[in-house]
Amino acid sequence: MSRDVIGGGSTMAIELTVGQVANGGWCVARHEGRVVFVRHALPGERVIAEVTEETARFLRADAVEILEASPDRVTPPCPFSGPGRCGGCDWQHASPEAQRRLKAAVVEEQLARLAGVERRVTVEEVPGSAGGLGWRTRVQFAVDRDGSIGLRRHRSHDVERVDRCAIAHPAVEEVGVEALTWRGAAGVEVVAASGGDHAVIVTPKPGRRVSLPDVDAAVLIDEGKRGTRALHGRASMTERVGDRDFRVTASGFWQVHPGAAATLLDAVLDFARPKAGEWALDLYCGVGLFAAGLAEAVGPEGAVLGVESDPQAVQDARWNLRDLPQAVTERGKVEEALDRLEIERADLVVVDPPRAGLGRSVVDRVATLDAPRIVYVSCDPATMSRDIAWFAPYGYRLADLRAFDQYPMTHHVECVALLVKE
């Protein structure tokens, strides 16, 4: 049910009965035959929603008044959350348990619609984020024209000034960048590593000099295509997983949830079941997290090849794997590297692609390896499901899947899928 309650001018508010959750932090409703994607709502609620965007096919809207609330609704723990406010979180108005159910529903829907796979999914809590707060060890702040720190509003370049971020790890907040002025900066990123290192990465506005305040952290300048340059302190940080340390360039990629790296490594090794003497591939290997675990499992009589396109991550991976001679890291795009090295088979393959997924060409090339097991790590259930469908004609089926709530309060969910060759 829907009806207009306000009309005219550039805004319109409509009364809606909210339906199922959709990928991206939205719920779905309908108005005059068109789909409405609604934020700040929950399935089953009756709301007044303000239209924020209109296309020929659908509307986007924010729920600005809750007429009938879901039992899963809670008061957002962050004062900067809500319609028109900070866009960093999607589900602050839902209990943590409800958030995990919503994410499970999204994964199930994507698998069914894109891969033709019907599967019940449970999203598991990841240790290190009590109540869904204080987990993010890397936060990218925006800077307004006055040099004040904030976070972008949803689908906007506008900056919502904040004095703290509720999902930021306490070690990020210890740096205190929100209380300082950053004139000339377009962005300020704060990173807190599990080894105790802190770094602040500053992106200048084009043609501007940044007036840098004093901070108790390494400071790096983002020079665009030339990478980052350390002004003081070290450009690399130490992340610890189990009894192994990993060197990670401060501007490089590492899981932002403090419990994520260990959780994912355990899940990958559980699905991969690497055995002594096996030949394994770790594609999109980053700084070598999974390659290290695989190399330890296959032992000196086995071998692991990691492939990564980012040059700094390759350097870090080679350093991190230096005590494991059976593990080699090559730089390049996956399909190009596999062809160049004439890789024709593998006992098992681990892939951890960016949000865009593998894509058709990489799926086709990986499938030619005829590996009995492929472990697919994904931060986007849509592209993962699409790729699973593309693997199917090669005889691969989804044998198992685990999903993890690595990003509480947001719509993001991490999945680890096991594909087996029949």
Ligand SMILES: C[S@@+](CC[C@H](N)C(=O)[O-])C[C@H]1O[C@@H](n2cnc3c(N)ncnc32)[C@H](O)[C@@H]1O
The other form holds:
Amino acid sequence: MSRDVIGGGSTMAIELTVGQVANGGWCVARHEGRVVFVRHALPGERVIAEVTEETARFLRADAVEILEASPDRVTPPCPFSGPGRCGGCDWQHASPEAQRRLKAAVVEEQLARLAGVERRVTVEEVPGSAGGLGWRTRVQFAVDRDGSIGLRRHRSHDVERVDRCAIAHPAVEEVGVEALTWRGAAGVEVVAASGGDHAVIVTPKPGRRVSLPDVDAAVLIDEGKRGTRALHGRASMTERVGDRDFRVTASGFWQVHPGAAATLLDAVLDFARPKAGEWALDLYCGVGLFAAGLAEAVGPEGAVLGVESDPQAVQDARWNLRDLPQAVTERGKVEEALDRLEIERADLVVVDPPRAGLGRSVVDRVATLDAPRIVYVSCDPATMSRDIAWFAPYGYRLADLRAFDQYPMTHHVECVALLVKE
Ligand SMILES: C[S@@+](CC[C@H](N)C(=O)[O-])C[C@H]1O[C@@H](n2cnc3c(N)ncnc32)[C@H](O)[C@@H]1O
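Right, and the form predicted in complex with the ligand of this protein, after the form predicted on its own?
Let's see the whole complex now, leading with the same chain.
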């Protein structure tokens, strides 16, 4: 049911009954034959929604008034969230249990629609964030014209000024960048590693000098394509997983939730079941998190090849795996590296691609390796489900899947899928 309640001016408000959540975190509703993607709502709610974008096929809207609330609705713990405010968290208004239920429904729907797989999914809590808050160990702040810190509004360059971020890890907040002025900066990113290091990465506005305030952290300048330059302190940080330390360049990739690296490593090894003497691939290996676990398991008679495109991450991976000579890290894109290295087979393959997923050509190439097990780590259930469908004609079926609430207060979800060759 929907009806227009206000018209004219640059905004239009409509009354909607909101349906299920789609991939991307929007609730889906209908208005005069068009789909409406609604933020700040929950399934089953009746809301007044303000239209924020209109195309011939769909509308986007923000629920600005809740006429009938879902039992899952809570008061957002963050004072900066809500329609037109900070664009960082989209599910602050749902209880943590409801967030996990909604994410599970999205994964189930994507698997059914894109992979043709009917499967019940449970999204598991990840240790290290009480009530879904205080977990982000890397926060990218925006800087307003006068040098004040804030966070970007949703789909906008506007800055919502903040004096703290509720999902930032306490170690990020300790640096206190929000209380300082960053004239000349376009962005300020704060990174806090589990080993205790802090770094601040400052992106200057084009052609501007940044007047840097004093902070108790390493300070790096983002020089665009040339990478980052350390002004003071160390550019590399230490992340600890179990009894192993990983060197990670501050600007490089590391799981952002403090419990994620250990949780994912356990899940990957549990599905991969690497055995002594096996030949394993870790594609999109970052600084070698999974390669290290695989290399320990396959032992000196086995071998692990990691493939990673970021040169700095490759250097870090080689350093991190220096005590495991059976693990080798190759720099390059997966799309070309397997051919270049003439990799023809593997006992098991772990893939952890960026949000875009593997894509057709990598699925086809990985399938030719004829590995009995493929473990697919994914931060996007849509591209993962699409790739699972592309693996099917090669005889791979989804044998198991775990999903993790690695990004509480947002719609994002991490999945680890096990594909086995029939
Ligand atoms: C989601 S991260 C996973 C890293 C690692 N598995 C971890 O958990 O720490 C994806 C990694 O893939 C790398 N990457 C992106 N595109 C790539 C490509 N086409 N070929 C190889 N690596 C790529 C990125 O630099 C990044 O380190």
